[in-house]
Structures are given as C-alpha cells and as structure tokens.
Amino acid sequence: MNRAPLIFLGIFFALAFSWTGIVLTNHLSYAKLQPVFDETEGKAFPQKLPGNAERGKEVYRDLGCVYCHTQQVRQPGYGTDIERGWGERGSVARDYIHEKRVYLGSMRTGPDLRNVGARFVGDAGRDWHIQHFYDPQITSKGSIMPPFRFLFETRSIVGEASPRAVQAKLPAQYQPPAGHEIVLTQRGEDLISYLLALKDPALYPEEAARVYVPKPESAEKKTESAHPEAAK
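Can you give just this one chain, in the form predicted on its own?
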C-alpha cells in the first residue's frame, strides 16, 4: 500500500497547523494593537519617528548596528536590563506597531538601545553620541566598538565656520589643524536623531503589572515612611 499521500497530508496539516498557531494568530493579535492616548501628556503613544530619525534608521541598518545591539528590554525576572538602566519597563508588542522593520537584534556585544534616547537630558545626548562615534574611548573607556569617523568630515574653513562644526565638543587631542573644522555629515546627524528618538516613555495600563517593577525606595525614604514623626 502506497502511504506517500497520507504522509504528505500529515506533514502538510502539521505545518499548516503550526503556521496558523504561531504566525497567523500572532499577526492577527498584533494587528489589533493601537496607540494609547495619554491625557497627561496630551499625546498618543507610541509616537512615529520624525523624518530625520526615519532616515537615521536606515543608516543604523546600513552600518549593521543591529549585529551588536538589541532593541528589546527584557521583562523583570528575565534578566537585569532594567537594573542596568536600559529602560524602566520591559518592551511590549505595542511599542513597535509603527515600525515596518523591527531591529530587535540577537546579540548584546554592546548595551540594548531601545531607550537610549531617554538616558540623556537636553543636548547632552547629541554631544555624547558625537564623541562616541568619533572615538568610543572618549565616552566608554575599554569599549571594543570601532570609531565611526567616516560620519565626520575634516575640511578647511572657507569664510565663516559651519554651524555643523563639532570640534568644540571633542577633547584637545582630537582638534583639527588651524584653519580646519570637523563637521558631522548628514548621515551622522540622521543616525544621532534616530538614536535620540529611541524611547518608550508610556506605561500602557493593561500591561503595567506585567512589565514594570517600581524602583525601590531609598533607605532614608523608607525610614521616614515607617516613622513619620521623626521627619518632622
């Protein structure tokens, strides 16, 4: 008796069932996710990337950053991501709904970057990235990341200095010759814009208990809470 058709059908239905359960069901579930409006902020989260950050995302892809960095903060109990300051909560599917291509990554040669934009205040983030890309040793002694100096151009100053000149943000040993300036290229500007846009500030109510662990109070605050009279 030829059992080839039965074997074929068995394999076909097994694969179809697996595909339906793993791929199709998840796709339909994620497709229903929508942004959540935060009345306090007056914004809907997650927000879409601005245009220059979208261009920077392509630079991120082109340079292969995904091979050394992830973009997924693990939930409490599955690692020390939150303790390391890589985010205040674990990443959830809703965080990625605006992204056609998600760079979750699989290697952590460097730190997770999902919330790298939230680690700085004001212009400090842009200055830090300028130094880090020019020479990672400026900001991170012992880093194995190579310099990305092709994101900069050293050129003669003709007329007035360029508003893009960045040598003032670099240590003395990196200063260009007299009459020259170091300028961040458009690709460099876009890449930094992308990295500074990477942040997940919203805490979605239906997922809060699962992905967020409040930071422990300091011993001083605990003492004041336990003995309020002593604080008066």
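Write the structure block of the form predicted together with heme C for the protein whose form predicted on its own appears above.
Just the single chain follows, nothing else.
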C-alpha cells in the first residue's frame, strides 16, 4: 500500500492552491501599486524615509518596539483607531510600498505608531520624545513603557557644554550632577528622526472605495458597551 506519490501530489496541490491565492495574486497586485502624485503638495506619496530615519527604523527593530506597538491603522468604523487620532484613514497596502520590512505588529500594549509623525512634529515633538524616552512617566503618568535611558549618555562637561545637551528639557528631579550633561546618542537621534518621519499624510484612490458614514446603530452600540469602571 504505497500511497506516497498520491500524498505528495495532494500536498503539492493544497500548497499550490493557497500559495497562488494569497501569495502570488497579492504579489502581482501589490507590485503594480505606484506612488500617487499629490497636486497641492507637489510630491508623490508615500515618500521614502530620509537616511537617518531609515537607520532609526533599524533601532526601532533592535529595541523591540514592535512587540508593544503596531503600525497599522484599522479602517474607519472598525475599532476606534480613527477616533483615537491614530490616523485619518485606515492604512492601505500602498502606504508600505517603499518598505522592505514592515513592522505591522500584533499587540497594542502601546498606541499605534503609524502616524506618530503627525502627532509629534518638529522641535517640540523631538523634545517630547526625549522626555518620553528618558522616562515615560514625565509625559505619560502610569505608563508601562520602559524608560530607554541607554539612548542617552550622562557625561562630565569637558570644556564647553555641548549644544546638543538635553537636560534643560527634563524636569528638575532628572538633572545630572553639577559639571555633567545629558546628551542623546546617535541611536537615539536616529530613532527620533524615524518617529518624526513616520506618517501617511496623503489620500489615495483607495479612499474612494470606503464607506465613511458609520451606521448610526453601530455608533449607539458602542456607547452601550462602554465599560462603567473603565470610564472613570
């Protein structure tokens, strides 16, 4: 009773079937996706990350941020991603076309970060990240995000104080001893550049095929399911 060839064929077809369906078909249709030119901005989106942000993405991977943070906004009316200000639209495949590796994530111990770059912007945003990485309790009391203090270096001031010293941005109890300063390491700089660049501002043709109007009864259902204790 030698059924080996039959079993082999069967397995081959089972795999070929699913591979064609979910790998090949999608590969073909995603490969066709092109950046979209935005008339008002005069740029094509999504944009490539600048070099330092690209390095920051490696830091993001190294430090395992992906275990606690996702990078995908769910579609409007599905969950409350949009209501939480995590994005203005759901993420679509086109957003990721420049990325070799995507950090979609699967767990939201922390908020979604696909559009952090739209929430924390410019120098003020940089300052916020510095405070948050130094100790999340400064900006977010009760956070369970660990401090990433090794992205900073406390060193004694030799000669002139560095223009890159950051202790002035931290509250009083975090000040280094006299004659010392706190500077952000290169890895820290890169990571923050990445977070500042991480956003999907453009609208794509995909938006035309969405239903934005949530059905009224579903809005009511959500209100009812609100947790009484959690709301305090």
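What you see is a predicted model; the values in this text were computed from it and never measured. C-alpha atoms forming the largest set that superposes within 1.5 Å between two forms make up the rigid core. Residue numbers count along the first chain shown, from 1.
S.K.: For G122, does the CA position differ by 2 Å or more between the two forms when the superposition is done on the rigid core?
M.R.: Yes: G122 shifts by at least 2 Å between the two forms.
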